[in-house]
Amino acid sequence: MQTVFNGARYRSLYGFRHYLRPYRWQMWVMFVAAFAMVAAATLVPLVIKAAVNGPIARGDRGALVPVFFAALGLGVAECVLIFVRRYIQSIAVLQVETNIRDDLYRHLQRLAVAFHDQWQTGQLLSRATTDLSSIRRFLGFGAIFLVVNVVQYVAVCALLIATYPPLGLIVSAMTVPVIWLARRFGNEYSLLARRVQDQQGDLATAAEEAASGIRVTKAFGRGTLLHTQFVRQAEVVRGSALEMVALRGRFWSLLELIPNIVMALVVLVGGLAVAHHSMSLGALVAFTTLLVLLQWPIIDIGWILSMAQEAATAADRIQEVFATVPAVVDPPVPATLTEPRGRLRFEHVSFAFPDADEPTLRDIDLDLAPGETLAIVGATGSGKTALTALPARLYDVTAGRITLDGVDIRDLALADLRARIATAFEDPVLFSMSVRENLVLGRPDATDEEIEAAIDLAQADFVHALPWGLDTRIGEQGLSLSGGQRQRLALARAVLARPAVLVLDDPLSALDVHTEAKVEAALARVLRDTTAIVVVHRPSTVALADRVALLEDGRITAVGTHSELMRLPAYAEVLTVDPDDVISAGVPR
């Protein structure tokens, strides 16, 4: 039976091996308990064998205590035996499965915002639950009683060669058909199983939409529309399902069927056998009982390799991640920056999304002095949030290099890089935790005074109206609170890094005329200090910056004050400018 688990197909489940070394003794208690189980049942049936030709033969009732006690005892121990087993198996396995996960989250957490972009949130999710699931039910149960069985049904073989041997030749035969019906069903099977698990990865994306997005669908309605489709999403998972059963439903069957008809002869045989005094009437009894046990491992044999099928489909697809190599990492020997100070350069920058066709910014060249404030305006699909996603290595740059005080950033440590660069962006997004914990993302060693400086600044005092102020938790992606009120809590979390420099993707769009000209007011004393880039979309918002870069198709095609670029027909048509807006706001005009 061994043969049938050999393949490619298994590869990948074996590569999973390293977590099990750690529990070496464990594994090896339970194959010593697993063995010692089967041991016990074996002797059963010998037991039985020395009973019938023994004091059942003679009448000898007296005999026959010592033969229960010693059937009692091996029953006594199997069940001492299989709870010990369990009992390790599931220590053993869960934290196998626990580590397996822990990996996966901090890989994940590794791959840079490209790969994010190109995946499912539901494909990621089944593969973090549903596949590790999987492998764990294998190695803890699958893989125990493949071994298990294998040797079990070769010394249970061997008994019954021992015992008559033309009976035991007869059923060692079955070994032919049940190994090629296992290896036609493992083909199909595994074809099935990678079918069934992309579906339901599928499934739990449309689930993971529908209730991100359950404000949009009651807004226009649709929430029979996405019903429909989430139930025919479902059919096709569904349907996927029966045909796994269907097919485990054949292959069972036929398993089952091949050892009746070898009992059937062995009955048939045996029963010769007896009356002709070839075999003993003991013999025949023990051997039907160890073909009994022989069923088991048979039977079996199809649940272990549906098993081994669904695990290594899974095993593949969690594999697809951790092969996925990080395309923004750490330098071999990171740089050290001795006085930081935020002196921000773009020289001759080119970024390119994977796969795109054409780069989104061409020859980008801008040098911010320490403490500056540069607006960038565009407009819309003209590169400003790829722009701003480059100094913090959310993405790296295809051509050309981003400067910190004279050092790439590249060549910096990412942590150390990210501590000095802090990003609010447009789309705030914030965590299923405290508005504290929220707060000090970026830095957890702020002090409440600190904490409060930033709320203020950001005109975030409405927290301190929630139901437990700072420790209420504001639900998941803070759809509890408005979109000005997330947006400011990302301003705070932002400042609150203390960062050497500050990028800001728009982040008050969201804010109305008096809140906003309060959050830009505090938030121009933090600037004098800080080195920024300011995605401008506002005309009130220019006046926060020192100068303006107008960037159009990917390419900066202006540098200057507001009053100098108003004089270009294309920055003046990107930033309308309403004249009680300027006023209000103290654009120079």
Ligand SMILES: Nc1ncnc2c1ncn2[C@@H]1O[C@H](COP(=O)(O)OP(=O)(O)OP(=O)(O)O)[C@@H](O)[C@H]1O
Given for the second form:
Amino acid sequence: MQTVFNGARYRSLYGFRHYLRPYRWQMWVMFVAAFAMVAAATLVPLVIKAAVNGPIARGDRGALVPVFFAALGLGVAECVLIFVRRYIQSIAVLQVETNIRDDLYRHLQRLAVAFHDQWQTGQLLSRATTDLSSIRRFLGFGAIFLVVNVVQYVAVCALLIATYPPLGLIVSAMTVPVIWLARRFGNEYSLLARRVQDQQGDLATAAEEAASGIRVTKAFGRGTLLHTQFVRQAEVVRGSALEMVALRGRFWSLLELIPNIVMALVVLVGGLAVAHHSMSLGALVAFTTLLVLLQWPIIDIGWILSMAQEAATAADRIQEVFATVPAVVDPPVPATLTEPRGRLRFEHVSFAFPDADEPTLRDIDLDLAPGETLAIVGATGSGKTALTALPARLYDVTAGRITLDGVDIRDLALADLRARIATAFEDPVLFSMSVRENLVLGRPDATDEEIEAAIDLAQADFVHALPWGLDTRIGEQGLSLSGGQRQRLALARAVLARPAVLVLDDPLSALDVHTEAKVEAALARVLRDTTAIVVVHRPSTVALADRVALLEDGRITAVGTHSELMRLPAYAEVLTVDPDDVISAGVPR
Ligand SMILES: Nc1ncnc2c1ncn2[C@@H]1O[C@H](COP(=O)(O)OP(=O)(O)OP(=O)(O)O)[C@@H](O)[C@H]1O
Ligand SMILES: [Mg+2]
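Previous: the form predicted on its own; requested now: the form predicted together with the named molecule:
Next comes the full complex, and the chain you just saw is listed first.
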């Protein structure tokens, strides 16, 4: 086997073997059924041989009846066995596929945000769908028939040699060109398969972006341009796929040619042997019928090998994801917070995005007393969003540490930490679920009263006006809601989680002045007894905070009250730079 199949190429696929373990008996039944089926098919020519040499040669019609029933019985047995194998296969192998997909999904969830920053969605999607199907096809069919065909091939060759050694040896010799061809094909095909599968991932990414970015594309009237780019990409995939088809075509036709040449040889040499009475006519008939049985395994090898290569490539691509170790993990022995009060400290924290040359945050020192609200003010790109991602460990700090009630947050179980720290993001993502399901994401056991209170607080009572109220399914990423509505839902979601620490990244940016004032008033109530970091842009929101920190180019350059900081030109500039405020205040710049 090792000569036909390069073992290293199948290492990833082999890595999935433990998924088969629970289906051991099903695999055995599949093998046995497959073998029995092949055996039944192989016996038919032998029955024919017996008929030709016996009853037919003797002209004994009565003796044909048992031969007829034997052939019929074998045919029916073959049918039943195919059914049994397929039935068991579809149950077991679909389950295996589902299990791998579940694990992949779980692993993707465990991987840190940094991983998802670096991987294209389409590449992950294609791995979780197309690649997994390739593996399923191979496990359910290819792998079994690979073994069955090889055994059939060897068995038939042995039978042929036993029937008439000289001819049998000629036939067996065709193994050599078959193996040589298979090796060459395997090498070329695996390279192509990898290319096609990667390109399919890129295409999936393009399709995904085209769908999620449809508004931008339309607004800029760039539909045609993107379409042209997409078509070009699709052409590339098509080109590679065609190369695969051409390669398969060449290989398969050469594979077909080999047994046909052998058949011609057999007819010639066998005819001469019968003429010289060194072989019976029945033996020649059986021989040629058996030879046909040999043709199938050889032709099958063609597509089984293609399937195997595709599955091996798919396995490589999936294992690449599995091989990525989550960067943010639970500590081996999680600490417990004995007296949770919500004191949050940044101690000399520096942070650099993976692959970034420069740190985004440098030497941040902040100390938030329980219940205190700290506003973060800074120019765009100064690192405010990066800072808000750290307390919930979406990324881990690169230096220094963050503590919650004196415990390094890396020593807390992730679930525990994230139950205590809720974050509302700048760009609020809502899921394709009902409003209620979106809201209770952080607290599945929230009561109706609590949900109402959170909605009230975030001034999100527009949800009651939706067609089915809280049970309205909101579109993909909440597309059917306005930016301000989404922001208010995200705020309600964060508040509902009743965290000890609330992290709000610019939660009011998409609200009109009127709603903003209302949400601010409501927020003021929540923030009274919750520790909070709030990224703000407008002077009015700063009023919510007890203290303000000025972030400049990744460093905290000043901490103090609003009026203290107003004396700093850098602070005044950042806070008044917002054009809305400038316009509403009627201040000419
Ligand atoms: N995932 C990422 N990988 C690498 N660099 C990033 C990533 N996200 C942001 N950056 C970079 O880090 C810096 C800080 O970004 P950040 O999003 O924290 O700014 P911000 O202060 O929130 O700006 P804004 O006010 O526009 O929201 C920027 O220079 C940005 O380009
Ligand atoms: Mg930001």
